[in-house]
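A lone chain, given as structure tokens: the form predicted on its own.
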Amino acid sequence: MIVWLGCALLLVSVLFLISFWRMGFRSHGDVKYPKSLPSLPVIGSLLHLGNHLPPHLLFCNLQKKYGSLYSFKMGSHYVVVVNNHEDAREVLLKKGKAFAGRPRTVTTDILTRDGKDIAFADYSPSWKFHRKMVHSALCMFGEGTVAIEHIISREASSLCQTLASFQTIPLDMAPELIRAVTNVVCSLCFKTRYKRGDAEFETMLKYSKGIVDTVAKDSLVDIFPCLQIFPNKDLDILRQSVAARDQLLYKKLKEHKDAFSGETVNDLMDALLKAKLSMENNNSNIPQDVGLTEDHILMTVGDIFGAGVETTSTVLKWAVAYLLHYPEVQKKIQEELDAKVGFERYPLLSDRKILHYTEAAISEVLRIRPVSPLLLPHVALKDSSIGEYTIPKEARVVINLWSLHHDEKEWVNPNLFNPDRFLDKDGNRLYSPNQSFLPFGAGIRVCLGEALAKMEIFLFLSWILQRFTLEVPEGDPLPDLEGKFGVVLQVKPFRVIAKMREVWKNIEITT
């Protein structure tokens, strides 16, 4: 016991000296650093961050006292928060490579096997290679191609069939939306899909929730890694969820290895297996140091699979929630669909160019409830700057997308859901009314699945609203619009009644 106490005191003393030295280093000379929250040795600014508000709202409110760019200490980590689009674009675009790093944390290391994925991996030759590989594989199903449109439309049709079978029965649409999006990503990654009630899909729902609820939330164990030696319920849930995910990924990998011919590439996992085989046989120009182990393949596929499902399905859930709150928006979308698509066919990707109000409504959902209100933290790979302020190497930089999307200087009544802000005076679509709209981030760390997500959101919503009117069940409250903070801003559960529109009750379309 005495030995443990002595070690703890020694650790605290060392951390105190390091923190004191860093604070002193930043307070001398002519170098100008962002204004900082008060900071104490060891714990940093944690006492000033303790608040009932979720981080994106807290960071937004702190602007009133510290300005739109400020800093604080998260334990020993120096963190800079960006709340305006000028600074955000400098970090993401103008100086993208300087700020392309990612922090290593306990929870993300568990999730990614020490950073062998894409989203949480640090900037490196290995990361660039894997991102390029995934981008190439996704290009097989590139935007506007018949292949991806067929896959999404197939799942939209299946989703509509499920809604038609419920009619006046209240339904939680979340699992149905997740399954539809999952099947699209499964087709890209594994060339498979799930039917309603599939046991493997239910397992996937469970482990995905465990991951979203526990990873990358700046919990105490991520701030003070030494705390992982103590019992931790969240870490236990995360490890169990990751183990369930990995069991599924191993199964898919074995199936692909057994069937792989070395020539035909049917999906993302085939593409990665082919690259691995070429590297092992020295038949490629792939640098040997980039790393292409089975762990890399599993984590890369898992990353695309997990992130691609969670983000897109969350946007769809927010869209449904807002349409229930604003039935007049739903009606205008349906009127546009009736006028421009008609009743003899279902919506196509090419209709995005003519369905201006539908696209505007989707953009407004992405603005008012950004799926990731705080973009994943960036790390300065060298001493740099943001505006007039010096940013030291290894500083963590957090882009508060919520602040950008709710900036009263850039948006009129930002808390009001108003698709018209994405339309010009003639009713034509404005893709970005101002530079504060960055729903998928930007630069070299931009969301890899942006194009796919936009296609899915458009087709799923337009197919649903063409045929159904969404209503709140009698006696149920309107959906909660605050959300639950995590890796994504989660929608709290709610029920829907999907009523077949009268005009569609006797229409049959052969697809």
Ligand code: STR
Second form
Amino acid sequence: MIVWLGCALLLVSVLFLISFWRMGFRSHGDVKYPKSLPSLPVIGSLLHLGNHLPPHLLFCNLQKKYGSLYSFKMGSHYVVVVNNHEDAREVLLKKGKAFAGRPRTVTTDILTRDGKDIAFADYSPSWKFHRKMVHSALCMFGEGTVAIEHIISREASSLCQTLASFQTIPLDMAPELIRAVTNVVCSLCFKTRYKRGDAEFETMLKYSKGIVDTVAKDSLVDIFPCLQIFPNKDLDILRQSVAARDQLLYKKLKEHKDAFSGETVNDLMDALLKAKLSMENNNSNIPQDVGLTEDHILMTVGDIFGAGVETTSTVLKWAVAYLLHYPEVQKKIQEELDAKVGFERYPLLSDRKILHYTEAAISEVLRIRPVSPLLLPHVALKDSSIGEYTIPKEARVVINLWSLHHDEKEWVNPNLFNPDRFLDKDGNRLYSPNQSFLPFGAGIRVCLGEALAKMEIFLFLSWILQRFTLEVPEGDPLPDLEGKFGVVLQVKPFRVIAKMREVWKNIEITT
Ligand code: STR
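Can you switch from the form predicted on its own and show the form predicted together with progesterone instead?
Next comes the full complex, and the chain you just saw is listed first.
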């Protein structure tokens, strides 16, 4: 027995030494690999990552020891972390196609029926085709048309009515903001909207939270898929939430199929159905090998819906949290609105060109609290390189957007919320004062909803601040600014008093 134990110990130590020796060296002949954290067989570098910090902060801190580009092993996967904009731009833009892959994980496979969506699906001709189609459908029903401005303004108006009904009662704005942005994507995807307290909306809120809490956050099952065989509370929540989402999506699909004439395209669901029909009839130039199944339609709509709701509402919550911490910024936005929009009309999208400070404040929110601090992981589709370092095929590449947005070489006092950094000395807007700002990612995987999100954030915020001043209720603490890491950087709940501004009490605008 003791001999066996001794042998086992010896074997483990030898394996440990070998792997430590291998990972500790950076170069193999001419080939230079990024510096690596120590790693052990099977578990990889887990012991060196088991820090109490959330990953974006941990990865940012590890730069001090390993430099801005380093690697580690997550179980059996080789992961490279990018922490500066030069390398990030090389991965996303210059070599976008080489790094366009996505890892398959247990949780994202459950969410997307093995990668039949857009965000988490690996690179393939079928993925490229779906993405293109959704992009044109989004353009058709939103971006670039007056229709979208009308839809967002209708929701902004309804949101302001709710705020007004609360008067001086403290309110958790999160569900109201979520309903407002949900109704925008709902209009685009299904041509419907939810009233306050709608049962279907409550179901959606619940399953969405279940998904955000459990998906794609590098939990142990994603690192060691074999752990699926054990009972796992998170996976149960994810499966239940996905089942609830699928039921809702399926109902929508059925309603659309029943009503679809084959010609009139009212929303995104119709557009996808039409593409599927033309493919089946083989009367278009859609490639045959791309497979647009019902699953693809459901998962794609699920993506657009989930992304449209979770991301935009999160930015709005961060914006409100920061405005409570920095009332002077709120005041400056209101002064700009008063001076440039006035009291006889509501803000319009065309005001984005003149409301420089408001736009700068939005950019600053996106910088200081990026919705997706690690973006979504990329995978090298072939042997490639970043700077002077070799990156082998199948390496996972994580872009630490947090590091880019808090890089002291690029930003003065990066932890300070200061919209002025997005303005020049004459108060004109600087779209990006430096290269280290990529809130929507970049390249072939860039966020599909960037334009839509920017329109929504601008209109919702400007409508709210034109009429209300947001304050912390007496006795409540200021909102937490750390957030909770997950597939989006979530905002912890807090309450607000939305006080109607004096000047607006007697004004009624007819639209
Ligand atoms: C939110 C919850 C949900 O119901 C569905 C999805 C699928 C798409 C996800 C979304 C999620 C979270 C935010 C993501 C988005 C795709 C792109 C977006 C990850 C999990 C970001 O990259 C921030």
